Amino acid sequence: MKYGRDLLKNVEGYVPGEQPKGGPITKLNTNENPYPPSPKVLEALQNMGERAFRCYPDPVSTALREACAKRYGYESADWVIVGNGMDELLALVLRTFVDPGDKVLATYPTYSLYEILCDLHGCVLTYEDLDENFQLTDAFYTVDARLCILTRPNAPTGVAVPREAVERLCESFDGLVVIDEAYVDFADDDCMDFPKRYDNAIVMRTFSKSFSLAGMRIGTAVARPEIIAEFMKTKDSYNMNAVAQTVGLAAMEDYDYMQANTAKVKATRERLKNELELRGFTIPKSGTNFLLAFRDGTPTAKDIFQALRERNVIVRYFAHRRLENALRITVGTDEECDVLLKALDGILG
């Protein structure tokens, strides 16, 4: 490609989880919520007038930011920015606070998009391996970098490091600490209070998982107002369309509905974990809406992944170091999980 940038020569774009089309498929590969969004979301969508489509949206998403600030315990929208999914906010944090050539720190394993975003920005992502229990090692706290991204709970392991470990990180790290809480509504605790306590903490969340709004692409970041003000300089002029702002606000205002759905997912998660363990899988404690299921011997995890596909059950397999013997399985409805278990029984005999 003679017109391309040198920076992009060796960059491969992020490959999202498969979105199969047609057929009776049990889809447990992309960590979508199996339950519908709040009825208030659909009502708000139906009540949008023609002006919402004809005119530009609020460029800074004021109403949604105010609702998020109130819910998360902050006094004003100055502590919040919203974006076109958390992925946009992750790209923005690099654009805003990291110079090309700088070092960014993350754990291994973690969300693979981080490395691609760093490659696109021209900065260097440095990994530090999690220990055998998928926890931070002492070496992690000694790395010198411009920015640290910590996924809590982790994807793809599902494991959340203790709050005390994140406190130690914020206190010892010289740069900004991005705490990616995409799955936190399925966990036991969170770090949303950290921006009040640490001037280098940024807490990010998404509406894709717990709010059942993956198709709307809504993400939030909470940080000190001076950090949010820097974000505002680099975001796109109208980064949130009117529909996303409207349904995001309706979802946030029906928080109890979201929590009821996450409670159902967590109950199914525990049942699925027990059933998978009975079938020979080893599963770390998950604080997410998925399980990372390890299995040694034959058939291998890759064999099981392929055999499940043949039975129209789609899960996620990563051919990456430390994940070769694992399947990442989204927690679906009880009925979807029963389909998975029946298919596994046919494969495992």
Ligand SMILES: Cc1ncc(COP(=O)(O)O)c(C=O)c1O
Contents of the next structure:
Amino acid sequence: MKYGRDLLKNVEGYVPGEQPKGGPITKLNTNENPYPPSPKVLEALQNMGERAFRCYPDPVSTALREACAKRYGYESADWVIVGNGMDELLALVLRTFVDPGDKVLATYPTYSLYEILCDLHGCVLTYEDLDENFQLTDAFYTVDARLCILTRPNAPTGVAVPREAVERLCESFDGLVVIDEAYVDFADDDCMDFPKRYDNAIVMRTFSKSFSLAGMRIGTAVARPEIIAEFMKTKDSYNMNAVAQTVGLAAMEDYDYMQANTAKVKATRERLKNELELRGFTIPKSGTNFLLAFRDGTPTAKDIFQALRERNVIVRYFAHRRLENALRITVGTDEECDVLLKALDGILG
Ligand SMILES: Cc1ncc(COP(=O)(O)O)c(C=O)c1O
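Could I have the structure of this protein in the form predicted together with the ligand, to go alongside the form predicted on its own above?
Below: every chain and molecule of the assembly, starting with the one above.
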């Protein structure tokens, strides 16, 4: 492509999980929530007047940021930015705080989008391997980089490192520490208090998983007001459309509903984990709405993935180091998990 930038020549775009166009598919591949969002979300949508469509939205999403600050224990919206999904905020953190050529640190394995965002930005992602239990090693704390992104609980492992490990990181790392808490509502604890305690901590969340709003594209970041003020310089003027602001606020104000849904998902997760273990899979403790299920021998994980696809059950397979023997399975409803287990029984015999 003679018109393309040199930077993009060797960059492959991110390939999201398959979104099938209907049909009798059991979709357990992209960590969506199997339950609908709060009824208050649909109500708020229906009550939007024509003005919300005709006029530009609030450029700084004040009401949604205030609701997030209140819920997360911060005194004002100055501690919060919202974005078009957390993915936008991850791109923005590079645009705002990382110069091309700088080093960014992440664990291996982790969310594969970080590497692509770094490639697109012209900075260098340095991976430091997690240990055999998917925990941070001592070496991780010694890496010198401009920014560190730690996913807690991690994807695709599902494992959360202890809070003390994140404390040690914020204390020892000489740069900003982004704590990606996309899945934290399914975990036992979180680090939302860290921005109060550490001036280099940025905690990011998404409404895509626990709030059942992946289609609306809403993410948040919480950090010291001086960090948020820098973000505000680089975001698009109207980065949150009016519908996303309205439904995000309605969802945040019905927090109990979200928590009831996550409780259901967590209960199903434990049942599914037991059932998969009975079928010979090994699964690290998950603090998320998915399981990373390892299986040695034949049929291989890749074979099982393909055989499930033929039976209209979609899970995720990564042909990446340390993940080749695993399937990442989103926790669906109990009924969806039963369909998966039945299909697995057909495949495994
Ligand atoms: C670890 C992690 N961070 C961030 C995201 C992105 O969330 P969003 O849908 O808000 O862009 C995902 C989505 O799958 C994720 O797995």
